[in-house]
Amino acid sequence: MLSADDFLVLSPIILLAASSVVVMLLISLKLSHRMIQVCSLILFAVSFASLFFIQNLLPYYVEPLLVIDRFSVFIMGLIIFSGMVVSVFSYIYFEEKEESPKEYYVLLFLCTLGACILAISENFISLFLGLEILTVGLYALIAYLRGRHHNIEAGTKYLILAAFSSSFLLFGMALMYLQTGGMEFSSIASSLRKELELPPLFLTGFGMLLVGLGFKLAVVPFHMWTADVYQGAPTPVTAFIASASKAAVLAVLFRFLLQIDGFRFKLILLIIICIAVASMLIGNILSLQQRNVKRILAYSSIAHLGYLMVAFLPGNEMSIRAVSFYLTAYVITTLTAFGIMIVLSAKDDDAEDIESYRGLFWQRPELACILTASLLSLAGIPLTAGFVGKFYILASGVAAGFWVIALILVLSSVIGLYYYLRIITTMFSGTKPSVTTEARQHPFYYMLSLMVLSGLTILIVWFGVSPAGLMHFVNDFGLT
């Protein structure tokens, strides 16, 4: 029976399934698109405030299925602050684009709070709930824009490849059970711990598990998807996907890793040294062949999540540190480049192409220096959060003897670092007006999205000149 510190340390969870529920009723009322999402930005607010108050009860478990710590706080922090910001941002896209779209707010909500249950899940039960979840709710949101053949061609690929990847994920979890006879984390490493080896019977099960949670990752070899659903969605969309999304699996998936201490067993270690650097050396080689934005931030993407495994290497409190200060930083950044092509994009299409680009800082200084900064801490340069958090990867890595690893990271980061600056020369290059610079004059649209992009920035170059604070703050953090 559920106690009151128990619906207390729920509240996060609570506020965003009563938030979607509230915004269906407002839905009902005929409100406008504006009053619906200022009510939906309120709610999220409330949502992510209600996180400062269950500090003191920390850690805490929710028998059987979810534990909160301050890790998982901190990753539905940044789960429901993604929500947030993409709420915004597709206020500013949609309201041009669709005269009513209220029901995305609904689906919003709904993503936002599978996402958050994946961050607390302890057990395979709530890890399928919160992933299907969430991923129903993108079925509609990739497809959302019905008068574009893209979007549905986008949405049923997510959703044909989802269910197989779905398939996978379940027949795993089922393996498993079988062979440690739990479902929990605690259990399944209680029953692992005597093990010098892993029973064939899990290994098959921890591979099928890792095909479902790397389908959505989009690590390589599970990565084929990324490009064109990324290209085929609504731009918000692709940023939650890109963000909020895969921050919640990411979370979910070393939770399982370091519960049952499975970079103990070398097999696992190998397969996860594999998946890393394949994803960070095939996802900057396929951004260098591409010319839509899009294509190019969905390819980095694979990149990244590389570089976030090679975090999970030495399996310990470092690791959890790494984690957290790069996901950060990847999360703020990849908002900040996707806002940017949302306030370019026009009524009738997306800021993909290079070329829209062209010239953008004689055209909007602001919006380019904005855009330059989040390319920059993709890249890992100095002075970015993106450089600070790669540094602590790297850290982690060579600190528990990865020296090969960290190389390569280094070196495809190197790679990577040629098609952001085509981006950016692009941008200061020529004096050629784009068409999409132009499309969106409303000076409201313009303002708001404004201040958005610039407190993103300013994280962006806060966290990389003066990383000290959030150091510290991810430092305290462990699993329980």
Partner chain sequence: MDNLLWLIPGFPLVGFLILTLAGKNMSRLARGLTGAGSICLSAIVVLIVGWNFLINPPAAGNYTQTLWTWFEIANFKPTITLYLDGLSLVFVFVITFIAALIHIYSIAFMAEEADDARFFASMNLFVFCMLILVLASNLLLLYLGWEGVGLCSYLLIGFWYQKSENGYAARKAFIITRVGDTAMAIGLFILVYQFGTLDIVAISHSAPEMWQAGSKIATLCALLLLAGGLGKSAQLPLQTWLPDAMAGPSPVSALIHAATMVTAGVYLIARMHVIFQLSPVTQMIIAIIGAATLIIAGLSAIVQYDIKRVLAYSTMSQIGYMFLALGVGAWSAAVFHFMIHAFFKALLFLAAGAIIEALHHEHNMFKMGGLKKSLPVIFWTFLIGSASLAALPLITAGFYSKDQILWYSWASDGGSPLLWFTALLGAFITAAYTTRMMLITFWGEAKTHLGMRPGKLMTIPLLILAVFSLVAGFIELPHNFGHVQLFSEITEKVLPGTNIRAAVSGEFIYQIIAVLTTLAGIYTAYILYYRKPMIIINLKHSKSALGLYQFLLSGWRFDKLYDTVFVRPIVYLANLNKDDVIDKFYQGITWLTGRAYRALSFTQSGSLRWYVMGLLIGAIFILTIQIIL
Contents of the next structure:
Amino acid sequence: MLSADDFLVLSPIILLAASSVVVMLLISLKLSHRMIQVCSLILFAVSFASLFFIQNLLPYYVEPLLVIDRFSVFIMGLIIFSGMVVSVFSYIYFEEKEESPKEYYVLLFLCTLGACILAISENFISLFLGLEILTVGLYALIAYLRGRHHNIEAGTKYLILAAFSSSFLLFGMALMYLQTGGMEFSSIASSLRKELELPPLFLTGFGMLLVGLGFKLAVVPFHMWTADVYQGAPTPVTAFIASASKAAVLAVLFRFLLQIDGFRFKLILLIIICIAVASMLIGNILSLQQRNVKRILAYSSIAHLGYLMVAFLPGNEMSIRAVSFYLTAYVITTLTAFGIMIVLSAKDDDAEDIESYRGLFWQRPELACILTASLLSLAGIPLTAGFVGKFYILASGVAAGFWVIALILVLSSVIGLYYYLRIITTMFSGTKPSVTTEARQHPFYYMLSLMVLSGLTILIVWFGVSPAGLMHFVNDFGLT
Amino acid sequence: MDNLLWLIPGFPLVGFLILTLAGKNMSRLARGLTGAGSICLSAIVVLIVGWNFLINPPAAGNYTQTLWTWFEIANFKPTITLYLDGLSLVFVFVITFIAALIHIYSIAFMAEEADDARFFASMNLFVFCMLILVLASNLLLLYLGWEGVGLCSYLLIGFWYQKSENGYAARKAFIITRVGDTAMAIGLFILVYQFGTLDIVAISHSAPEMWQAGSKIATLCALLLLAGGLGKSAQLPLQTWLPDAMAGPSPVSALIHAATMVTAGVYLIARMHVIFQLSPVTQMIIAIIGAATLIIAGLSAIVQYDIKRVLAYSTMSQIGYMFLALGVGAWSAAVFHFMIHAFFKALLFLAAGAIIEALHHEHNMFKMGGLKKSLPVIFWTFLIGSASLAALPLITAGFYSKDQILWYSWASDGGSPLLWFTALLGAFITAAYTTRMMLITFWGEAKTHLGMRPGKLMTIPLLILAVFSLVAGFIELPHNFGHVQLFSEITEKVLPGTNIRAAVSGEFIYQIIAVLTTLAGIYTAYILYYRKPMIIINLKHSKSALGLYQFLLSGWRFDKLYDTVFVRPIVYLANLNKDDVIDKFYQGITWLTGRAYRALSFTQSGSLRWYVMGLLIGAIFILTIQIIL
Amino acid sequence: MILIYLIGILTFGSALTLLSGQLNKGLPKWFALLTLLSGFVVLLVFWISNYKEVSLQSTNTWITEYYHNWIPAFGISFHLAMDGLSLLMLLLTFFMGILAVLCSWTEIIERVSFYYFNLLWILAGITGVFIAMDLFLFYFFWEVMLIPMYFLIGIWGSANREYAAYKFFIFTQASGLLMFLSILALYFIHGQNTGIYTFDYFDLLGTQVSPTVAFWLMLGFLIAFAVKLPVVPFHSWLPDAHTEAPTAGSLILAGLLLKTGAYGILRFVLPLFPRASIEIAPWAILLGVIGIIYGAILAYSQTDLKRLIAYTSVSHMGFVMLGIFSFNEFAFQGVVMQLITHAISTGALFLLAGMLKERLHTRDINQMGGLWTSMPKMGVIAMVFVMASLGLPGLGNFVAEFLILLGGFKVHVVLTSIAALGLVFSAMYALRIMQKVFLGPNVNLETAFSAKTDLPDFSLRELLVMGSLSICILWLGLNPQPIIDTVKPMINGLQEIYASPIITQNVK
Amino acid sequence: MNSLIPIDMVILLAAILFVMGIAGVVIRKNIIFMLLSVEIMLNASALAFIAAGAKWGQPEGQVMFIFILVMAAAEVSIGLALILQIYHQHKSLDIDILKEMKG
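What I would like now is the form predicted together with its partner chain, since the data block earlier showed the form predicted on its own; can you produce it?
Zooming out: every chain and molecule, the one shown earlier first.
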């Protein structure tokens, strides 16, 4: 039975679940979009705040499904934070599109909930539940603007592929369960402890699990959907997929691997290395001459997940820290980049084409600077969080002696430089005749979005210049 | 007196600075006065210092003035120190004295020139550099002057820069001499490591102790230094720049390409004679180069039609004599010939300049003619200069200086009959082309209308130089004929005496032979070019003679040779590689990634079924890896 | 304190220029100038007042130091320190900075405040590079200077600027990351050896690394610096970047950015990996010599003036490579001299190219010619720097090249002799500049620019800039002793490393 | 626990079903059939869970089965909605028409 502490510790999850219900109720009250937006913002904030109240209880196990330690709370924090930021951006985006997106917030809460459950799950069952709550919510979100071809196309693609990969995941889990007799990570780990070589059945299962999770992470070779879905989905949803969903899946995969101490096994290591290397290279090359900014970011996210996989490799405390730090930097940066796209998008134009950024610096310098900062951070240039993140990853890789991998990371990130620079160059080149500043349709939300963006940018720079604080925080994460 | 030394190069430097910085704002007269005045002041200082030097010889045998330390690294401490001894005194005197005359001449010569400030500035800078060269107490400072005169030569050859040829001639001069300079620089490196210093006195002092005579290192060093000298002095094989250098104004040719700069090589070898003495092989090479150059250049001079080119080849040839003298160990004779040559060659060039100026910039001798009457002063002075060049016996200075060389090329340690014979042949050729030049230019009928006549400012320097061309020889007379040794007394403290081979005697006979050769040369030219010009004209119908003519006219086709062997390949390669072949490699990488992008981008076909296949292939791939491994 | 002040004033100044641009278009350049002037004056006063100490002390080479924790979790500190070499490089940085501002005075008319913002940021980055004594911090600054430089080329450059900017950035970034890997490896090796994980330069100095590993780590560093320097075959970013950059950009590229490469080798590669450096030395020298000749020949064939000058940098930097890996005092001193004199001479040539571009709107030397007639002052100045470029004695470059060749000669006679041939080739390209631009007939000019037959000679501002450069190069050529004295302690330190028998013997 | 049917056989059956589902997804061009095939795959996995649960005598396998069913239902409902929209927009259910985004 659940105890009082259980409830307390699960309060963020419960709050998120409740929020979705509350929003649903509010919708039934026929409140305006703005009201609902504000309410959901507050609810997000409350959920986020609740994270701080459970600090003292950590680590805490809700047997047998969930584990709440500092790492998972941190990841939850990232997820809820992303959800909150996305909800802020959503208003402008959907108001521009003139759709009434009230149910959107319900789905957003559900997705956030799913992601959070993923982040704290320690059992195949909760993993599956969390994953599916997240995914099913995303189906709807991606296809949310159902009148538009791209949305429907993206939704369909995501649906079929996600279900397809989910079945792999499930089959893999079933096989592993068959082998080990447990669905909890810890029991799997204990049954594996005796083994020097992985049993073939387990290996097959693990491989299939990787297919499922790899799909969600969009790592090569399961990456093909990424660009289409990123492009087709409404931009705030893309931002959510790119940040929260990735963070959650990554966290659970990482936890699983650490718990079963998967890096003992050369084979698993080899597979992860292959995936990482392929992701880094292919992701970066794919965006090389891409002209659609959303697709660029999609492909670049493939590469970034590749980097993160490199951070996995050592499988020690350093890995956790590196992953946490890089993930933070990545989430913040990605949100910023997509935030700019949202702010720039108009009714029929999602500000996708790189040409729509030409001369942006001379027209809206604040937006251009923010986007530049985020792109530089993605490229890993100093003064930004991305640099310190990359440093962390390289450090953990080099410390464990993964020389060649580190070298490949470096080389591929050089390729990556090119397309980030291309966007930046486009922003700084040329001068469109300055458009007469039309009155913003939603001045309040515009300002709010801008403030959020500025805040994110400050975070990017802050973590880049003075990362000691975040590092200190991250350094407390241990193996549970 | 020591502390006056800095004034000698100081005045020209000041002149240069004033003219460069403020030249545009000064009146023409002020510019001329500044230009010529600074050199005259310098010459006066030289006279004072030189007088003192000769009257009260300093105990150390030299004046030294250290201005500052250039730099000091690991005990290597080249200083900016001026050093005057007998050898440099001769050079300093010749340089300042002749330069002063040439500057005065130039005031008139450049009267029509708009950019005379630049001219005088460059000339002053040149004198400064040349003085630094000869006054330098260490080889690094000498090298500064050495390269500095190269720069000035570049500036002045290309003075009339609007014509591209002049610019190219200037560039050629600079680059060819640079080849020699580079070798010389390497020589300096060796000296630094051998002696830990570049101080000339110190090196001269310790070289005989450290090196055995004929040792490899000594030879190497001597050869490298020689290379520098060959470049500057236009000796084989680095001689090709000098005829082209005549593109500059005539005073420039007089000053730089006849009197002073081209003798820098002579100075260097005389200055570093200790090292050359340690390498008999190099000395022999010097002698041979000198002999070869004097013949090659002399023969070329015979067929030239541009009066300045005749003089240019003659300069090469005369410096060949000096090299010959240096090669056979007749140090003092070489320097003496340098001085005499400076007088009459400056005179010849200035006079030629006056003629050219008077004839509307006509350089072709065959379009001159008959100037004997119309330009009497020029005629007489030119005649004296020519006589001196041809070494007309007894009355001209050139006779005495060349006679010494001829004698030593036979009689000295390093001498040999072959060298002597070459020198003699050279004397014949010299007399011949000089006579030819005189006859064509001044006799016959006038072919070009006479323009402006030279004024006093131009003729007075000519007259002074003419006097020196006649009388300067008397300060050094052969021991069997007057035995005056004023000159070698000055240099004897610096330069070693010449050893005479034990077995030779009968100097008088050789002198007679030399005299006869000269006269024969004059007579031959007289016959061919005055009495019976038909011989030459008939010769022109013969194909082989014409070929020979062309061959000689082009200076033995050295230009062509270098052009084919060095210039063209380098330029061809450079142009071939203009876009940098290495860059292609990086472009290749770019191209490859571009291809990779296109290939990968093709996989993103948008087709769901294809994506499913991709996912499946990925899954199969992972499972296969696991099963195989 | 002066170290913090220098970085501080640059960042502060850059912010000020950016903000002041909102008020008035004319303000930013004044603020930029004031910022740099104040920094320069402070440095100059510092140098003069500490000159005795700097030049005479032989044991402790460090003049001043600043330490502050930055990221203690990784042993990263904000550790700045200055020795003679840094001091000279800083002086050069601020001097070049002032000139860069002055030469942009009228050239830059668009986006002025952002321009000066970038300019000051670059200088801040370079300043940081020259004084950072923490390897992480060093890398940080190393990268910081790239972005604004990228903007400078990419925004204010000429026609093909974007390509050039990419190329510049990607080359330097790629090589920089290799260095970063080496830094990390060094960090962990040191940590594993001693248990102290730190990026501090002084702590890492004595790290014991197995020879093979040391070689690879050294290579990581060396490649980064070699790209920056640039050493053939890593030079191909340079012609494009130089050519397309605005004048101030070329000035800073040639004058400062290239110098960071040489500085890096002197500061990091040599002291950190002495044995590995000795191992690679013959190859490095070979590359240097190839660079000297190859760069010179390429320079000769160019028709774009800036590109021509750019390739001369390749040639000159070949000397630096030769000098550094000769490991003796002459060569080291020559290298430092070369850094300074090359900055001045090539910087001046770029300025000239910029001024010509401003007047003629072309960089093609085939379209120029006979400009001496209309612009004699410019001709004279050009002559000075062309001569400096070909190493005329009396000008600074000669001292540098002479010392380098002298030093190199001790180690490698044949290669140094080949390098000396570079002197001949330098004459070829240098005189080609004079011939094509200032000499010759000005027929072409009249036809091509008939509207502008009356070309203005130097303005007062230009004369000030070029005059000061000329004086500098002459002063350096005739009395380089202050420079030599200032870096002497640092070079003595290097000398000691390479003279110690342990290191030299173990290689064999 | 002993059962009449060996576990291995059940797993084999599940695997065969799974592969059939895969084949269906890959081969069929009609979106509805693709969806159906995916369902088959999901159910194959569910069957595997049952088998595994049976092997260990634990209820978790069946718990998972129920979850999978629920999830499949949700998925199908959204899927059908999307298919409706596709048909609405394109008047076709051929999956190959959904190729607007690529590259």
